[in-house]
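Next up is one chain by itself, shown in C-alpha cells, the form predicted alone.
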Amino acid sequence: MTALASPPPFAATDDSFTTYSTARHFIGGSWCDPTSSRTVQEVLNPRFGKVIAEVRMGGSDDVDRAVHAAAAAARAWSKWPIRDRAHVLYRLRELMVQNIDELSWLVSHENGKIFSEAKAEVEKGIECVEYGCSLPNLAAGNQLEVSRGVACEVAYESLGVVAGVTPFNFPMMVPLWMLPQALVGGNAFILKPSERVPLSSMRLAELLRHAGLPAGVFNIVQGGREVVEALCDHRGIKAVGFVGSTKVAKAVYARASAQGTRALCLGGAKNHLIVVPDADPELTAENIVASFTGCAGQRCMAASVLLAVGNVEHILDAVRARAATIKTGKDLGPVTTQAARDRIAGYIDGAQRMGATITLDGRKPDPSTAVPGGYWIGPTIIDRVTREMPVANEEIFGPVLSILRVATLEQAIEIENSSPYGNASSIYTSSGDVARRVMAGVDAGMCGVNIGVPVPREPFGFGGWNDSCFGHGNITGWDGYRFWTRQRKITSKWALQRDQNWMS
C-alpha cells in the first residue's frame, strides 16, 4: 500500500468555481488508493454543474484492510483513559473553530448550499464535538449498595471497530453525529461518506490527525453499495450507524442485524406542519418558509406538507409573499444533481395535472441570480393538494411545500398519523391547549411548537419514529454513547455480613 500526499486546505473564499484533490481512502493513518482497479466517479459542484474533484471507489477488500487497521488501533485506543480520549476532541474543536470558514466553503462547494447554511452545518458539527468533550463527566459509571455489603456498578466499554454510512446533504455534520460518542467510547471508526460529497470528510480526517488521534482510530473507505454491504457483512465490525433514505436504511438495518451486528439506521421523512387561525402570521410565515426552503429542502427535517386548519388564508398569503422573495443562487442553493432537479420538477408537474394549484412556481429560476449549468429549482408552493396525490405522501426532498386544507385539528392530526414516517411534526398556534393536544397526539419523534425545524440541540438526541428510524434510540446525545458502547455490570462483596438478607 503506497501512502499518498495529504489533501491540502480548500482554497475557495467565495462562490467562485474551485477544484479540489481526488478523494481517496484514509486507512491506518495514510491516504491510499483502492487495492484493485475500480471506477472513478466525478464529484460535482451543483452550483455550476461542473466537476471539482474525483473519488476513487473502493470495494470489500478495502473494507477488510480498514477493519484490520482499525482493530489494531482500537486495542491501544480503548486503554486510553476516557479523559485523554476526550482531549483529542477538545483539540479538534479548536481546529474546527480556527478553520471554520474553509470548512464552510468546502461544504458549500461540494453540496451546493449557500455559505451561511454551510457555516451553520459546521457550527452544529462543532456543537456535537463539544458534547463529546463532556462525556467523561456524563459517562461516570453508577454504583449503589444494593444490599448489606453488596455493591452493583456499571461501566461503559468499547465495542471495538464500528462504522458509519453518511448522506450527501450534511457532509460535515452527520459524521459528527456519530464520531464523538464512538471515539470517546474507545472505538475505532470507519466512515463511508456519500460518494457525491466525499471531500469534507477528508478535511475532517486531517483535523483529527492534527488533533492527536492515533493512526487507524479513524478511517475512510470511499465507495458505493459494495462498500456499504461489506461494512454490514464484516464480522470484525460490531456496530453500524446509517443516515439516508428509508429504503436503504431498512436494507442496511436488516443486513447488519442478520450478522448479529448492532445497527441504528435513520431513514426519510414526510414532515407535517399544522397551522391554526390563531397562529402569529409574521412568526409563522418566516418559520415555514425557512423550513421548506432551507438547504434547498434537502434535509429530513424540512417542512413538506402544510395542514391548513380552517380559515388561515391571511397566513397562507404571508407564506407565499415571503417565499416569493427568496432568490435562487443568492438565498437558496441548488439541489445536488440534475436527476434530483428533474425528479422534483416531475412531482410539481404531476400535482398540476391532478388538479392542484401552483401558487408559487420554482421550475424556472431567476436567471439573474442562478448560475447557468447549475441544478436550480426555486421555492414552490402547491395549494389545493388532496390526500391521494404523490406530493402529499412521498418524500420530495426539495424546496416544495404542499398545502392540504382541513376543517378541524383532529383531521390534521389524523393525516399526520396516517403517514408511514414519523420524523417530525410542528404546530403553529398561540394556544397552549392546542399545542399540548398536538404534541400528545402526533406520531412523530421530534416535535415543534412554532418551530418548523424542531432539531434537538445537544444533549437532546436526534431520531424519529416508525419508518424514519430502524433500531432503538437516538443517534446523538446520550443514546448515541450507549449505542457505541456496551455496559458491563459488576456486583461485588468484600466482607461477610452477619445481618444477612436474601441477596447476601
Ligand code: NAD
Second form
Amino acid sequence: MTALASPPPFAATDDSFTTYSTARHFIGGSWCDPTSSRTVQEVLNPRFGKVIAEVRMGGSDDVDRAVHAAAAAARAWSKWPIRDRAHVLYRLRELMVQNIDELSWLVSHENGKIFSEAKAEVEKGIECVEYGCSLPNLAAGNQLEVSRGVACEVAYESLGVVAGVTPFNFPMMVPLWMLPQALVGGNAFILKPSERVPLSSMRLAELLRHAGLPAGVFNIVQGGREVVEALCDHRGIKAVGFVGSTKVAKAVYARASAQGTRALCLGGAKNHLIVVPDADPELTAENIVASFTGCAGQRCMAASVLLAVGNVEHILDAVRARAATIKTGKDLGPVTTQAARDRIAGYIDGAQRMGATITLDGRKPDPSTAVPGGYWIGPTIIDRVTREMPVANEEIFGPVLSILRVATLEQAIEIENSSPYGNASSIYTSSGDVARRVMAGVDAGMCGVNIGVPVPREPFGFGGWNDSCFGHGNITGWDGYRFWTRQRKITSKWALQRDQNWMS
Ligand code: NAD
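Same protein, different state: after the form predicted alone, show the form predicted together with this ligand.
Then the entire complex follows, led off by the chain already shown.
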C-alpha cells in the first residue's frame, strides 16, 4: 500500500473559506487510501455550505488491515512502563497548547461552531489529555494480605486493540474522551471519526506522531456504517467506545456485545431545565441562553426543555430578551447540514401548527451576519408547549428551547422523569431545599444547580443514564481507565507454612 503525504497544518486564521487535504486512513503510521475503491464523500464547511475536503470511505478490509497493524504495535507498546506511555501524552499536551489556534480553526471550519467555542472544545480536549498524564499516579492497583502469608493484588492491564467511534459535534474533544485512558492503559487504538468531520483527528494523529507515539498505536479508519459494523464484528478488537445518537448507540452496543466485545455507547439526549420563582433572574437567563444556543444547540448537554414552575414570567422575559441579542453567524454558528436545518425548522413549524407560541423565531436569520449558503437557524423559543408535542419529547439538536408551564415542582420532576433519556438535568433556584429535592428526584446522570451545561470536568467521569448510555460507567475519568483495561488479580503465598493448610 502506497504511503501518502502527511496532512499539513490547517492554514486558516479566520472564518474565510479554506480548503484542506483529503481525509484518508492512518494505518500503521502511514496515510493511505482504502484497499478497494469505494465512495468518496464531501466534507462541507457548514458556514458556507461548500466543500472543504473529501473523505475516502473505507470498508471491512481496511478495518482488518488496521487491526493487524494495531495488534503488532500493541505488543511492544503494552510493555512500555506506564510512565513512559504517559510521557507521550505530556508531549501531546504541549503540542496542542502550541497549536491551539490552528486546531481550533480546523474544528470551527469542519464543524461550523464559532472560533471561541472551537477553542473551548480544544481546551477541554487538553484537559482530558492532562487526565491521561496523571494516570501513572492514579493507576496503582490495590494489594492486601488477605490471610496470614497470602497476598492478593490487582494490576490494570491492557486489552490489546480497541476502537472508538465518534460523532460530528465535537471532532477533537470526543476522541480525546477515549484516547488518553486507552493509550496510557497500553492499548493500540483505531478511531472511526464522523465522516462529516474527519479532519481534526488527522491533525491529532500527526501531533501524536510528533509526540513520539510509535507507529500503529493510533490508527484512523475513515468511513461510515460499514466500518463501524466491521469494528463491532472483528474478533481482534477487544473494546468499542461509541458516542453518537441513541439509535446507533443501541445498535452498536448490541452488535459489539453479541461478539462478547466490551462496549460503552453514549447516546442522545433531551435535557430538562427546571426554573422556580426564587431563581436569580440575571444568572438564570444568561445561563439558559448559553445552554440552548451554545454550539448551535448541537451538544448532548444542551438545554432543550424549560420547565417553568409557577409564576416565572420575569425570568422567561429575561431569557427571551437575552436570546434576542444573539447574532446568528457571529455569536452563533450554523448547524451541521442542510438536512439538519430543515429538520429543526420542521420541528418549529410542527409545534406552531399544534398551537404553541413562537416567541423568538430563528427560521429566517439576519442575512447581514449569516453567510448565504450556510445552514443557519437562529435562537428559537417555543412557549406554551404541551406534553404530546414532538418538541417536548424528541431530540431536536438545534438552538431551540421549548417551554412547558407547570404548577408544581413535583409536576416538573415527573415530566423530566418520563423522558426515556437521562443525560442532563438542572434546577435554577436560590433555595437549598428545592435544589436538594430536584437533585435527589430527577432520573438523569449529570445534574446541575444553577448551571445549564452540567458537564463533570476532569477528573469526574462523563456519562448519562437510561437511553443516553448503553453499557456500564462513564467514558471519561477513572471509569474510562477501567473500561479500557482489565484487572489481573494475583494471589501469592510466599511463605511455605507446612504446618497449616493452603487456606490459612
Ligand atoms: P450519529 O449516531 O449519526 O453518528 C455517530 C457515529 O456513528 C458516526 O461516526 C457515524 O459515522 C456512525 N454511524 C452513523 N450511523 C450509523 C449506523 N447506522 N451504524 C453504525 N454507525 C453509524 O450521531 P451524530 O449525528 O454524528 O452526532 C449527534 C448525536 O450524538 C446526538 O444524538 C447527540 O446527542 C449525540 N451525542 C451524545 C454525546 C453523549 O455524550 N451522550 C456526546 C456527543 C453527541
